[in-house]
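As structure tokens, one chain now follows by itself in the form predicted alone.
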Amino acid sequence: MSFFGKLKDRLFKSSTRLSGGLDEIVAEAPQTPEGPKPGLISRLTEGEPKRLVDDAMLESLEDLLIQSDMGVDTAARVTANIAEGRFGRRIGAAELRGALAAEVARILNPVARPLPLYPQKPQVVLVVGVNGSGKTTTIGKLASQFRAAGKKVVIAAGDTFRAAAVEQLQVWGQRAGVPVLTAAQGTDPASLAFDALTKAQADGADLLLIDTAGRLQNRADLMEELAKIVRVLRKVDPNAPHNTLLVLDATTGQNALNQVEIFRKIADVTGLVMTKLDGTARGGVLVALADRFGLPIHAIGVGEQIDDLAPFDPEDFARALVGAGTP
């Protein structure tokens, strides 16, 4: 199976609903007492209905993007360049979904970014994310592809005070072939950042990636917590850390950029990833994050195994997530 075939299929839940939807939006025709409105729908020779652009159908299509989690700003704002053109007249299924594609593309396009490197070495990557968005898998999948391209990547393990984190961090960085830093339960995260960011440069590793905890029901001690690690780390190494990643949990929907804004706030965020979109329908609240925010999406993931970290194109998600086929 090809990469946008995979992701189409990761994306089904997604998809379904948005295509479906776009489906029955063509389809459906406005009634009146007497029936179907004359002309509002048509129907070509080869059976493909063709339905008006007039405002009842605008205001299905941003019903729909609502629906599947693009916000109601994004959503107003897609509807409209939608209409843009092609107000009056008659309009396909597949041309609708096409112009949704290219709608969402055109939102993703400037936030698509891989993740930079630079040349300073180690290089720091301190990770965010609340408990439970895919912080620890991310960092697994990350720090395989790293070492797959030649990197030489430690992890340290700063959720210290959640014995399972630790555990589970270890497993997948026994499944990457990467070592894993840990201290005792309770430690001061920014200690161990500090050793684990001093062994990594005795050891001329090119890459640390550091887990965080991310408890916002305390989120004056999180916050606390996550700005010492960073004095601690500038101590070593003044432009520490490099990037920020914020992992983000899909199927939290709009609840997602309510983390964003906190976690703007609590650490200079560089930069996202969005995990599980395999398991949800709500795909299309990646669209409002990068419409609202406008900050970097490195990565996308779709699924549990160490390669479903997928670097984020813009173009094959905007097409798989609407249904459309291959351009």
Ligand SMILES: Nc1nc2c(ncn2[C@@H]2O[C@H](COP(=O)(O)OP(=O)(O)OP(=O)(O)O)[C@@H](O)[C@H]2O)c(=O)[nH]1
Given for the second form:
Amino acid sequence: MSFFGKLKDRLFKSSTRLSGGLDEIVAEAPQTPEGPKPGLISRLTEGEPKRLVDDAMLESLEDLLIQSDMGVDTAARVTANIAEGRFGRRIGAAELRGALAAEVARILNPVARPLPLYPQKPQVVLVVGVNGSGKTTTIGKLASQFRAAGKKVVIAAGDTFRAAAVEQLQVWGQRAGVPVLTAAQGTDPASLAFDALTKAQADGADLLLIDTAGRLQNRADLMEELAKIVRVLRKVDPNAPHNTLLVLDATTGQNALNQVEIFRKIADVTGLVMTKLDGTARGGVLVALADRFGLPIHAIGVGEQIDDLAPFDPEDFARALVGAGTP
Ligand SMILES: Nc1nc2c(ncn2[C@@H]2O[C@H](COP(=O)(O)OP(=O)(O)OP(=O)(O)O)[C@@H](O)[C@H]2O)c(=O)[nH]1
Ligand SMILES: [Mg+2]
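Moving on from the form predicted alone, please list the structure of the form predicted together with the named molecule.
Okay, now the whole complex, with that chain kicking things off.
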């Protein structure tokens, strides 16, 4: 299956909601007290159903975009852009889909960037995010991709508190063929980070991926723990971490926006990865995120397997999200 085919397949739940909604909007005839429904007439005379772009139609469209988790502001702007040049005209579902895909792609384009690779070795990537967002899984997938690209990768199990977390990371390390540096349970994560970076340097590694704990008692604890990791890393390399990746779970919908707000205060977030886009109808939240924060989106998680981390291609994502075919 092609990249696009797989993406479309995995975004099925989100695209069903959006695409089905677009079909309904076009099929839905405006309520006119006099005479037969214009929607019916156009269907009888022209084949493809068309709908007049008027205020009622635009309101339905805006509602649909909000229901699809694009957020109120983004939904309003996208709707206004679609209205431009089309108001007062009749349009079919294919044209509406195409127009929406183009608007979504326009928002996503500036933020769709792969994780930047720097000549500095080892490049330190700190991975943060709330409990269960997919940090460990994403690290496993990233490690596998970079290793396949010929990079020497090391993983540090910075979630030292939970034994299960360390084991989970070791399983991913085996799958990816990448060593996982661990410390005894309860070790200070900052001390592990220090040792890991020192070792990665000595071994001539290209990339050090550091996993962190998602669950801490409160925000102050989390802030303190992450700040300490960064402080200690900088003793070894003043430019570390070179990237701080925030991993977000798409199934949380609009809550992902709050998580970005919070983590931007706690850590110097340089980019985002959104996971679990395969299991949710809330994929539109990615559009809201791109529009609101402008932070780079490096990749998207579309499944639990090692190959299920897709590059974030704005055109493909937009077309898959609205249920459009290949460009
Ligand atoms: N369907 C799907 N599941 C995913 C994806 N990414 C992660 N998961 C699943 O989400 C669950 C949590 O993933 P983890 O990687 O353990 O999340 P975490 O952020 O490390 O969690 P903590 O260590 O508890 O903070 C696991 O069951 C993963 O298999 C994805 O892209 N799609
Ligand atoms: Mg984890």
